[in-house]
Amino acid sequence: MAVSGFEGFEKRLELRFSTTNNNPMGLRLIDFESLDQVLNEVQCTVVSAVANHSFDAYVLSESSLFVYPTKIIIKTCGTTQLLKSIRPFIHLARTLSLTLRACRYSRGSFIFPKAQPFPYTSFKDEVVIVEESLPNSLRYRKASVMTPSNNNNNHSRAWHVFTASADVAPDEPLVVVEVCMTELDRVNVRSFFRRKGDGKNSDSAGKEMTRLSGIDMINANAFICDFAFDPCGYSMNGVDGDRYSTIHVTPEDGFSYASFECGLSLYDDGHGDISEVLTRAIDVFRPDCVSVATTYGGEDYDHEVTKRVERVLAKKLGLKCRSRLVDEFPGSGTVVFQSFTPRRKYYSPEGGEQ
């Protein structure tokens, strides 16, 4: 692994609001200049954007931002200062008569933890900053570090989650799936390097990467807003009705990383089986290490869905589930964290391939 490089693992923040007025646009009325000021505090900018009747999706210089009428999702990679967005977003929402009712902050384990600025060198410090930024009305709070039992062999990474809610019962209708992948296949990631002198801008080069990599087939119904970085790297947001998806790729050897995230309903046949969606997304990168964090909000945790994901990934991609952890968060639902590695590449703590 490289001594230092670009940090692909994102920090993710989700803020959910309630409103007393009947304006259907809600948070989408926040003007771009105000959003840009918040992003400047976070240390990132908008590079591309798309919108439909349900939400606005922004590709950022470091990951993505989604703005719904009563929900904001922002995830940023590198050494960005994500938590500096909490107070200004709450303030902007208040000017629109929206009140914060729930917050969730999550991230994986950084590849280069020592390169992170304060407070991101310690999850405890991050939690302190988040709690200081939230109103007292969000009284149901919990912080958890979900650490696989096989974490000491460096093939698994912990999942960090903090939630706060004004209500003890979760009401988020979508299931959120977050996939983190490292040690990407060297052949597959060639699609995410720009060719010198190709004459393409970042938008057209991004569309080429989407097509060559097969990302366009993960959800054929989605409209994709993609962006290629120079000399390498890729981001996209997918828009499909009220469902979002996003992918970010850091392809450099030694610290290669890709993430896939989507919001979906487990019982909506029109948007595909979760295990099949994950299979298509992971197959684009063929990683040696995969973690899947699934957050069940308004829908009850379904153990059979979890087992099906494990069976399908094993059958179609040869990935074996090495760890499965489940934790409950008041007002935010159940989080399931699974770690996978290919059978042929996994080494047990006792030694030898399995």
Given for the second form:
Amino acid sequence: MAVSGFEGFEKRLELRFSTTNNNPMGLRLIDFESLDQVLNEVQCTVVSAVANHSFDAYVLSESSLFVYPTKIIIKTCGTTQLLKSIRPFIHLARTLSLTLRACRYSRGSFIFPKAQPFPYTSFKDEVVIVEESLPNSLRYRKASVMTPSNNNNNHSRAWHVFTASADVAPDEPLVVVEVCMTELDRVNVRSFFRRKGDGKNSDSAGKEMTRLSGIDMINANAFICDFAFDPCGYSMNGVDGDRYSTIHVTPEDGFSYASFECGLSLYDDGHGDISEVLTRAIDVFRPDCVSVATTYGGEDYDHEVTKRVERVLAKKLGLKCRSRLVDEFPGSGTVVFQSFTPRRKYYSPEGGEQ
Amino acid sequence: MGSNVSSVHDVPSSVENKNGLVVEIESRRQWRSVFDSMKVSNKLVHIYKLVIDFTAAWCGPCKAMEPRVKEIVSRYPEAVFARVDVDKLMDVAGTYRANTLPAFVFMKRGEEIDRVVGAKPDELQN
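Okay, that was the form predicted on its own. Show me the form predicted in complex with the partner chain next.
Whole complex next, starting from this chain.
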């Protein structure tokens, strides 16, 4: 591991609103100048964007922003001040007669925790800041640090979740899958470095990376809005009907990181089932360390799905599940957190391989 | 001869303006005259290069792109930029499969030669 470098691990914020008016566009009516101002507070900007009938998708200098009629998802990496966006978003929504009814803040464990500014130096401090920004109407609150209890310190990254909700019953129809990958395969990761003198701009270089890496095959139906950073790094938002997906890559050796996130339905309705989607996404990077956090918002949690994901990843990618944790969040549903490392390469504390 | 002259009058005069403006297409009739002006080899008005800018009132990403579009328009005075609201002219949007916005369709002599989808200022320039 490098001593210092770019922090790939993202902070993720999801805000869900209910409408007291009948405008089907909801939050999408927030004018772009106002959105830009909020992003300024967070210390990031829009580098590429696309919209369809269901939602707006923005690729940011540090990750992504999705705006649905009653939901905002914002995910930022590096040393951004994500939590500063909560109050402005709530205010902007209120001007459109939209009331906040649920909030979820989640993140993995930073590769360089000491490089983070306050309050991101401790999850307890982050939770205090989030709570201060939320209205009292969000009565049902829970903070949890899901820590794998295996022996391997190098690979036991915890998953942090804070949820707050006005109702006990979860209502999000889609399942959200958040995949964090480190120690990416050095050959696979070469696609995400820009070739010197390629004569391309960021967008056509991004398109090339999407194609070369095989990211375009994860969901062949999706329209991909991609962006290549200089001298390396890659981001994309996928748009497929009302389904979003997003990938961010920090390819540098010593702190390589890639994330994959998508919202999907458990029922294979032509979009590919969760195990297949995960396999294709993880296969692009062939990481030595993967964690998968799945949030079953409104669906009745089915343990069979969790076991199937483990079976498929083991069979197709040789990834062994080292730990599995399950927790319930009022208003947000069940969260399952799984950690995987390749079967042939499990480092024991003594340094030997198993 | 007479009908050609009247179709010329239907095209907004901004088309002849050398400074390159974005023409807002308000009606199907207006769209038809712009489209036909590409095909008819007419010495008075012939739109050789047309860029169709598909947008919508609800499209945040379209607005994110707007300042850059204005900048690019002023740099290419020989092309006509026609802005089409996909909700107002649904069939035109359908013909050009403009489901993901913003979408810029490049037409030369009435044929589509390229398109750029998404707010990507750099790619639009090329």
